[in-house]
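Single chain ahead, by itself, as structure tokens, in the form predicted alone.
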Amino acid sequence: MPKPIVLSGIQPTGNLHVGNYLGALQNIVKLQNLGDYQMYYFIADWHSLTGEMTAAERRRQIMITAAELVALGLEPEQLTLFVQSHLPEHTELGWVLSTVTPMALLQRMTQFKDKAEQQTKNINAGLFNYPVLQAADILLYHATLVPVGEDQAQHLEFTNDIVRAFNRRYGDYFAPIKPLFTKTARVMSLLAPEKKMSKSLGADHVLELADEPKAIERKLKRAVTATAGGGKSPGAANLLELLQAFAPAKIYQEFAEAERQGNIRYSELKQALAAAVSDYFSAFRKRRAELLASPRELPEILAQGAERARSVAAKTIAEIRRLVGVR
């Protein structure tokens, strides 16, 4: 029986974090090294361009990008990785895609307001049909489920409705999408605890995935916590859980329990945390330097991946072509 095809992806918009990690790359690895799956993993360049990067930072971003993903243990050779825009048939299958979407099914997609209020000086058509692209992306590989937190799955649905339309003009072709549903982490601020860690707000909101230990521990420093004890402070909160994730079960039980006496000391929670994140991060920081300082490595990754994956998209786009009639 041939592997169930599993598809994700994620933009180049600045370096990974630990909210990258634990929210989604974690399990990518994890489910990498099930052998399990068909995995498909790509950068996607093209949906970066509705935001505000410039050329030359884009171009310097999808590097960077590709080999933090191969230092965290993304393995070309049990997983495609590769870059969108080396496949134009992403955005030939996005434009067939867009003809069978109805307006109204794009206008119930929350996200758009949400993007639109994180650049209000470039609300472009972009950031309205993203999903259509987002769906390309995943049926050009008759990916058959998408690792994805339960908050994302209105994408999922999106693509189902377009699988839907698409076979009743054409006929059968594609099969529903099912969610590959995974614990995910939702790694907060370290200055804004009730928002979502995210680099949008700015670099010390962020704990990168690349910071050295002393950049760890300034931002540390500043992370908000709470004035006394007791469990109720978000900050504090996410702070126990990042070291749950990164330190050795003792040293979190430790801090847990002086929470719960109301005792801790967030200093030494800092501390301990920051020693933690830069300890578990030590090799991917190695890595990640080695790959960016060789001309040749990445370069030939990602064309080794690019090549996997055109054998499968283009015979896709093959077929589109014959049952839409324009070949």
Ligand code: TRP
The other form holds:
Amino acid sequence: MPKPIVLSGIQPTGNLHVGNYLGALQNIVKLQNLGDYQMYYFIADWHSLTGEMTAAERRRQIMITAAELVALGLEPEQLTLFVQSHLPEHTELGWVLSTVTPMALLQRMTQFKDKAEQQTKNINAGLFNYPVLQAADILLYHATLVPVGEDQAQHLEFTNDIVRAFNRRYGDYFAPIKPLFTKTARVMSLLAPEKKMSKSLGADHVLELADEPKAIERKLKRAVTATAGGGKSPGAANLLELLQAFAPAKIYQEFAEAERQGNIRYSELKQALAAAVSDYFSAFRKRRAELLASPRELPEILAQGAERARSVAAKTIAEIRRLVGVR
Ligand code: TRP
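Okay, that one was the form predicted alone. Can I see the form predicted together with tryptophan (TRP) too?
In what comes next, the whole complex appears, and the chain from above leads the way.
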């Protein structure tokens, strides 16, 4: 039996933060290490053109994201790690799929509506077509399992609609896909704990994986733990969850117990958490710096990943061309 094919990706939109890690990447590393899947992971740089980054920022963020993924333990020998734009096949399949996509399906996408509200001066057609390219990313490799956060659920349903539309028109070719949602709780902003942690809120709302111990301490000192109206503090709950994720079990249990007893000291919780996070990512910071300092290592890893991806993608495109009658 061939191993099931798992694929996911991430936009190169900034330094990764603990929300990205606990919400998605930790799970990718776990799935990789199980050894039960054939895995693809890619940097969605074509998707990132729908946003606001400059070309220079994009070029830099692609390399930073690649360095961070490798430093986190994505292992190029065990998982095909690549940059989307290194393969023209993604945009080629994207075009074919757009021609079987009913406009009405795209008009239902809530992420487009959200993004259109966020970037009112740049509501581009790429943003509208985003789910088509995402479907192409997945189907190009015949992936059947797609680990993503809940926010991507609608895009995966959309992908299955496209599978049906393509198969109805050109014959049974693509298999339906299944989402693999991660169970981890949503990580919240440090300064606005009612919102999901996100760089777009501001640098001090997030703990970046590359943050130095001093920065981690400073950001956590300022983290909001106060409650509105004396209820349970969402900020404190968030910090406790982070402590559970990053500290030794014993330390977490002490603080969880103090919380139950009602005598927890938030300044101590913040200190313990700062130490735990600094420690947890210390090897990561070192490896990240090494990779970014080496002129050869990352380009070689990404070239090898692209080559492996291409061997599959090119075959799919050849079959697609035959099926639609252009060759
Ligand atoms: N849209 C995803 C995100 O922003 C990134 C992405 C692009 C993706 N193509 C994909 C994820 C294909 C899974 C599969 O997080």
